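Next comes just one chain, in structure tokens: the form predicted alone.
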Amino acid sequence: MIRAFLFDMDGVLAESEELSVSVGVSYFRSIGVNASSSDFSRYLGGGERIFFDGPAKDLGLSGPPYSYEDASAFFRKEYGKRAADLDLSLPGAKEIVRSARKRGIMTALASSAPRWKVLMNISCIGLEEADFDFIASGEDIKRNKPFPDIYSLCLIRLGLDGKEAIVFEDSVMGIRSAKSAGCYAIGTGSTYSVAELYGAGADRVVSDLAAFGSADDAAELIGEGRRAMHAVITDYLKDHALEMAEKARLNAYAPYSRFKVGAAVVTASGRIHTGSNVENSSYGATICAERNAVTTAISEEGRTSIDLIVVFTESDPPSPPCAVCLQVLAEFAHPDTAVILASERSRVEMKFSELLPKPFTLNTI
């Protein structure tokens, strides 16, 4: 039985990561040292001090003028003035702990980082301390993710076995830490790509908290197994895939047709891929949303299956996939796929049956 869900905090609950590395990168740059973002990226989710000495150390820095130390107090200073007025929440984020406490699941906060940040990011996504029935920093430890010491002593305040927790992450580190504590753990997020995520032992991974429209849903994930067929489609993760195709129609290039598209697609680990329409002059060349979504999810996964397939149009009634996109979709979907059909002033909801009842296939694979 899920007793208590532990959350980390950075990449799961709080979109703090891209601002951290920023900070990262400007405190190099303080001290004369050209750093990139992609010098961080590696040593997210274990702590403060492997975050600087990580990088320190691939730039050949080895003592001054890099310290640690100033490195720390540069980042708290400058971190507390970018954030201060950020809405730092995540999809879900918010609601996913809420329901928790409402539904009588204990929740507590996992993060290797400081608790002064900790404290902070919780305000800057919306939440309280009393939120949570224990919070756990990277100062009440000594041995940080990937090591299980973090979730253990979550596990030992709220007197629970770890097959009782599920944890959230979004790095190959923290999944480590919490298997390595006996919980199941659920990836989230794109800091990491599925098969890494799935590589370092999580039971599942979805795109963000957004695909769980409620604490019961995320118990239920993990009662399908990590191999699980399908996502959960909740009315919440619907909405969230019709927010990304509305916000991908924007980017569509559609200077002949002017008719622009965006498409999402959810896939069975619970991420959202999206796709706009491409236009060219030879038309035949051109694009669709649907499957630039497809080949985005393929690419990015591998072979998998398609639960949610969303198609925001500028027409009304909303305009479903042609039919070369139904039968790409075809190749990945199943017939109790579920399909939304929107626009701007109304939304229509159904199988991908109903859409394509007959797909052609070659029975081959």
Ligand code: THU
The other form holds:
Amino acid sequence: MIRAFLFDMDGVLAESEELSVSVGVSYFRSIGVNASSSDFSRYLGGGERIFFDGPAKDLGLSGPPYSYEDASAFFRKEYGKRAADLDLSLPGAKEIVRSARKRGIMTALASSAPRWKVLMNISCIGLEEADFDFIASGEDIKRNKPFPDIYSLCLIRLGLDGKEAIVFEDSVMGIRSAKSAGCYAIGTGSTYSVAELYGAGADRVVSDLAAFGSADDAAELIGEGRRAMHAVITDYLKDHALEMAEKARLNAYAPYSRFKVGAAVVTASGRIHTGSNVENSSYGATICAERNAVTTAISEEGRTSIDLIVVFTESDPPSPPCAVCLQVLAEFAHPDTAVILASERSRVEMKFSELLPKPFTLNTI
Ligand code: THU
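Having looked at the form predicted alone, could you now put up the form predicted together with ligand THU?
Full assembly next; the chain just shown is listed first.
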């Protein structure tokens, strides 16, 4: 059961990354160095030290006029000045924190930023310290994200196991940290691409917190009623799964038929697994793309359900899975599982039950 939501701050609740980066650029300008916002992008979400030391090193500055202490002092003064007039809240941020509390779900903040910045951002998004059961800042831990420490600290303070908490994160380092602490991780925001967030181990990716109508939706996403949540994010997942199936097709090994197929399946946890067809000189030993995708999903996650299947081929109209693959998919799909058949030029969508209305089942298990 989900008992707490743990939030990263920058890029999740507060739109403070742009401001942070612009203050960072101003600092380097103040010491006569021309930095650009892209110099900071690799170092977001890992705390203030790496936020400055990273770009400084890349810009060839290992000593004066650069010093981390000066940068930090400049930042504090300048950030505070500029933030005071801004509303930094991201869509859905206030609503999800407040509705979690109302529903009896605990809330905590886990930000690698210094404490003064976390507290300032809380008020810049229209919330109060009292809206959180615990606030962990970069000063409370020695090892920053991607180490699990900041999330482990929250779990200890709230008396919970990782599996009882959902983490909301926008950065690759943050998702890694959350997963290492054993939590469910929802990737959000636009700092990183959907593929990067899934690649870091996110269980789900949503565009912003407004994707959740209420805290119940977010908790149900991972818990009992996760199917109810599907409706909210399914378009997002569909587009991403389609992209991944198309990419998987490029890895097809099809020297005999020259017919390349890419497949992607999305499981109940929201993870996407891909496969391509792998042919064999003994033709019958060929394995289709769909079966490679589904066996990968089960090998990695164990028994789970498949909620979306994408098949990407070069034929027009796009081909459905062969009957053998349909039978294998039927083991994990349900009648309402969405199936997208796509090629470069067309895309059709149907329900699994339309392709295989009567799968074989062995009634002994
Ligand atoms: N193929 C698939 O990957 N999926 C299907 O459902 C049908 C066929 C592959 C197998 C073989 O490599 C090639 O397409 C031609 O049959």
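Positions refer to the first chain, counted from 1. Take the two forms, find the largest set of C-alpha atoms that superpose within 1.5 Å, and that set is the rigid core. Model, not experiment: these values are computed from the prediction.
Undergrad: Does superposing the core leave V21 with a CA shift of 2 Å or more between these two forms?
TA: No, the C-alpha moves less than 2 Å.
Undergrad: With a threshold of 2 Å on the C-alpha, tell me if G54 counts as moved between these two forms once the core is superposed.
TA: No, because once the rigid core is superposed, the C-alpha of G54 moves less than 2 Å between these two forms.
Undergrad: My question is whether N277 is one of the residues whose C-alpha shifts by 2 Å or more between these two forms, given a fit on the rigid core.
TA: Superposed on the core, N277 moves its C-alpha 2 Å or more between these two forms.
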